[in-house]
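The chain that follows stands alone, in the form predicted on its own, written as structure tokens.
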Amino acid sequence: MTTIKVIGVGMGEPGHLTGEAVAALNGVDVFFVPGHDPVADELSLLRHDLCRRVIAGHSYRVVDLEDPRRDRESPDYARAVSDWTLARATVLGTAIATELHGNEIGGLLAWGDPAFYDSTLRVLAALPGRSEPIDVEVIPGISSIQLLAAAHRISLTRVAEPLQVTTGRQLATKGFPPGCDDVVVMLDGDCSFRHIDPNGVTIYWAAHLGSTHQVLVSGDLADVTEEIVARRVEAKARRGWVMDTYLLRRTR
């Protein structure tokens, strides 16, 4: 049976790895790393560097994959993502079939934690038909959500209150979720917090969490909205891309 380890690597810093993740990295024979554009290529280089810094006394090799491009202009977002997932599964399935030999173990490095808005497990579930099953092992990682709370020195939850995790797209179309006063927002390239009623809302925002490029802003949403927009533009200009997330907290 083929074994693939999906390893959560936090934001790519060795210090973000759990002991279990370090052990898993040192047990992988072949890492599959996607890339195809400046952003993906930089993340690919970070994966290569992480392996070099953490793996000791164990030989391994890296197989770089040409990651299919997603149709970002399609009006049907869900269909575009589904098509992209299937295309990625085809590429990965071919690589697994041709690059893993004997009892070799394959590895995929997932940013943050594989459970939070990461496509790795979805791609593996969509692999085309194989003659033998794949045993998928998942090693959790430190997510940007956890790093956000630590950086701002806050708890994400309040006593007897729910917490919702959503996307910028959902926040923009549906607004502040009803019945929930604490909302973590991810994958927001349009600063959707600009379009909700800021009255009584505090925001805890961060970009490039856990890295030397980390940027933090917090305060009343009405007071810091423009600062966050400007800091996000600066962060993106500096690296050519930006990863950010934030907590919106409403005071009753």
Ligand SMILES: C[S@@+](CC[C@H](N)C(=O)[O-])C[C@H]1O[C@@H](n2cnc3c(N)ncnc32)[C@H](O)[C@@H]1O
The other form holds:
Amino acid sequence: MTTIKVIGVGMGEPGHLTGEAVAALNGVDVFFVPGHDPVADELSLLRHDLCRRVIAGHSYRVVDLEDPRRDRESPDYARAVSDWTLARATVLGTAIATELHGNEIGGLLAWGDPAFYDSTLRVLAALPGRSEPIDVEVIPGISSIQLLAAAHRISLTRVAEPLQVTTGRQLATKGFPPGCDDVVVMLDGDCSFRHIDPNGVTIYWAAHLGSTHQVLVSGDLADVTEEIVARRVEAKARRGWVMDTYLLRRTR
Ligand SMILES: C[S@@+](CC[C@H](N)C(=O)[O-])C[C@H]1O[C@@H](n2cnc3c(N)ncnc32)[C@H](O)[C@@H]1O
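Same protein, different form: I have the form predicted on its own, so give me the form predicted together with the named molecule.
Next comes the full complex, this chain leading.
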């Protein structure tokens, strides 16, 4: 049976890898690395670099994949994502069929942890027309969510209270989720915190977590909104792209 290891690699730094992830990286024969735009390409270079830095005494190959693009103009987001998943599955399925030989083990490096807004497992589940099943092994990684909490020296949860993880799009369209006062927001290209009532809300914001470009801002949302918007623009200008995550905490 074909084995594929999905390895969470944190923010691509060796120090973010668990011991289990290091062992798994050293057992992979062929890594499949997608890329297609400046962000994906830089993240793909970080993956190449990570392999060079942590794999010792084991020969491996890296197969770069031309990742299909999502239709960003489509009004039907869910449909666009589902079409994109199928297109990526077709590319990955072809690469697995042609590049993995005999008992070779394949590897996919998931940014952060594959459990959070990562398509790797969904793409693997959608691989088309395989005659034999794939054994998928998941090795957890350190997520940007955990790095956010550590960088701000906070716990994301309060005593016996829930935590919600959501996206910038959800926050912008539906507002602060009801029934929950602690919300982690990811995938926000538009500073969606500007669209909620800032009264009684504290924000813990971070960009480029876990890298030398890391930027942190925290405070009452009303007081720091403009600062975060400006710091985000600066962070993006410096690197050409930016990824940010934040916790919104409502005071009762
Ligand atoms: C496609 S999701 C992948 C999340 C990833 N699986 C994780 O566990 O962090 C990308 C989103 O994760 C967050 N993210 C990833 N890397 C980040 C970083 N270095 N600093 C801040 N946020 C980051 C951002 O919200 C970004 O939009």
